[in-house]
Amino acid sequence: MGNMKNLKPPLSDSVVRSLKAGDEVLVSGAIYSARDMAHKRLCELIDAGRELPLPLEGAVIYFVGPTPARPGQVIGAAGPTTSSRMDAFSPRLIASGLKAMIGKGYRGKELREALKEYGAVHLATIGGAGALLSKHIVAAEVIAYEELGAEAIRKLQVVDFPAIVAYDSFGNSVYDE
């Protein structure tokens, strides 16, 4: 592991401006799991303007679904979600002020465009290995849409949670080398 960069939510622009595609991260600090269903419920409270359940400015939304916490855990697995399912929702939420997301797999042009646009970075970690992510969040607590069981938005504590930056904002992507 080279050059490796620490990250403490909520990121400023200038940290964001600073990561390059391929710089490696570790995050520690609160930030909060959203899924489809969580994503789709935040674009419409941003659409209506209404609050919303969590701060966006500076945040670092994790595509996680964990699986229930075994006795004395505070989390089950916590592997990535696949992240293009999120693209549909992804620039309404940069545009109001997140700054990272952490998922697995590629990303749209409209997506990348609002990483640009806005100075947000999305950030890959390992997939499959949901076991061994856990072990890196300390804290887990359900903040809205319980219902929703495993797609409920946590808020997380995190611990040198690893990831790479995929796509920076500057455009470039670990993915188009």
Second form
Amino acid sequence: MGNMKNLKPPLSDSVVRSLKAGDEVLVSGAIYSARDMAHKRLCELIDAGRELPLPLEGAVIYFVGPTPARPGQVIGAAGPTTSSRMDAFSPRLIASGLKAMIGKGYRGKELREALKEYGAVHLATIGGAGALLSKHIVAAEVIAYEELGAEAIRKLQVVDFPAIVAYDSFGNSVYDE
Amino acid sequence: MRYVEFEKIAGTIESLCIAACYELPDDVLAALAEAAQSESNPSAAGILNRLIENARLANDRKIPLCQDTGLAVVFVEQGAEVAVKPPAGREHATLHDAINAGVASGYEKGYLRKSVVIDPLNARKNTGSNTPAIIHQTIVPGEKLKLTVMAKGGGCENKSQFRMFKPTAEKEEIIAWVVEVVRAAGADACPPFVVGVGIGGDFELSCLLSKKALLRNLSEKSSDEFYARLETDLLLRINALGLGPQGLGGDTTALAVMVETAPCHIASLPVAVNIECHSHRHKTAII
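I have the form predicted on its own already, so could you send the form predicted together with its partner chain?
After this comes the whole thing, all chains and molecules, with the earlier chain placed first.
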């Protein structure tokens, strides 16, 4: 494990390039939730040259589909889903400015090439710790695709959201694959 | 014949769905605590302790253990002398209808995520109720109804595998393949795992056995000496992978391996591996 670093999106190139696989990070600020269907739709918009429902420049996307919030709560359980399902879509988002993703598990070769080429990172957080991680989310608002329910795109305000740099922008991985 | 009211069955299933998603079973908590104690890798022990903390928070603050509250897989052991008493005006309502009614209300009232789409390929529209449940029903002697709800997450189910071996295969070939299935599941499927192995029967029975195996208490070995040893061997080999909690390295890749078997055809040796994440959620009630 490396050093603990604080990340405040939107992320700059220099911040991203300072991160090494194995670094522990705490993310604070606005991030966006998106998983399978939202990724598919965002890529269709990019391919069609249309405007996106979120600002991608320097953005952090969290692969999560939370449980419904109870009355008085901000969000329900909100842990990461399997990252590799987004492998087919993430490189196009990275080419459009996305700087970091948060998920669980491995990423494919093409994705790792995109991290190097454009300067972006993939962060891993604890899969199956949805209750624990939800404590770090202090506000949540659906900003697109409300009809997708749990899969809608949400703007999440996070405080000290814990993660580890799983894949850095130099081709290194924290996993022994 | 004993009759149990439709509403009683639905209400029981509702409670089981909610309890399963908020309360990690004691045997799983004990296995996580034991693993945290014995881990030689401090980071891995740290992750295991955070999973225990997650379970405590889920219980205390009524937040589901995991945002993937799963498909509701319902195992039914129905006594031959018990039947459903349908509600007024719905005289054709079945046990399966009662179970699905309970799942729908449990996932709604429990603030659980609805993760079922009506069609697997065409449009994938969410049913909005987490139904239909997957129901496995067996008939047993007596007049009791035993209901078990397993909330099975998609991430680990996606890594489960089946393989048909030659009937002359050696035990070592099967061990090597099961270990490879676990290695391939890797960080994606939320280790440390509970690994269910079904050996024998036919194509579909081996798969069902691999899932049923997960229902056993984690501290219990197979009652058959040969398979109890196989479970021990598999667990040692799997933990020797070094994958560890979250795939970030460590001694704890699996908490338990449980094998269930059935007689099979002379030409066949079917083997199925059901991968279960550490959020091993299941609850049982007997009516």
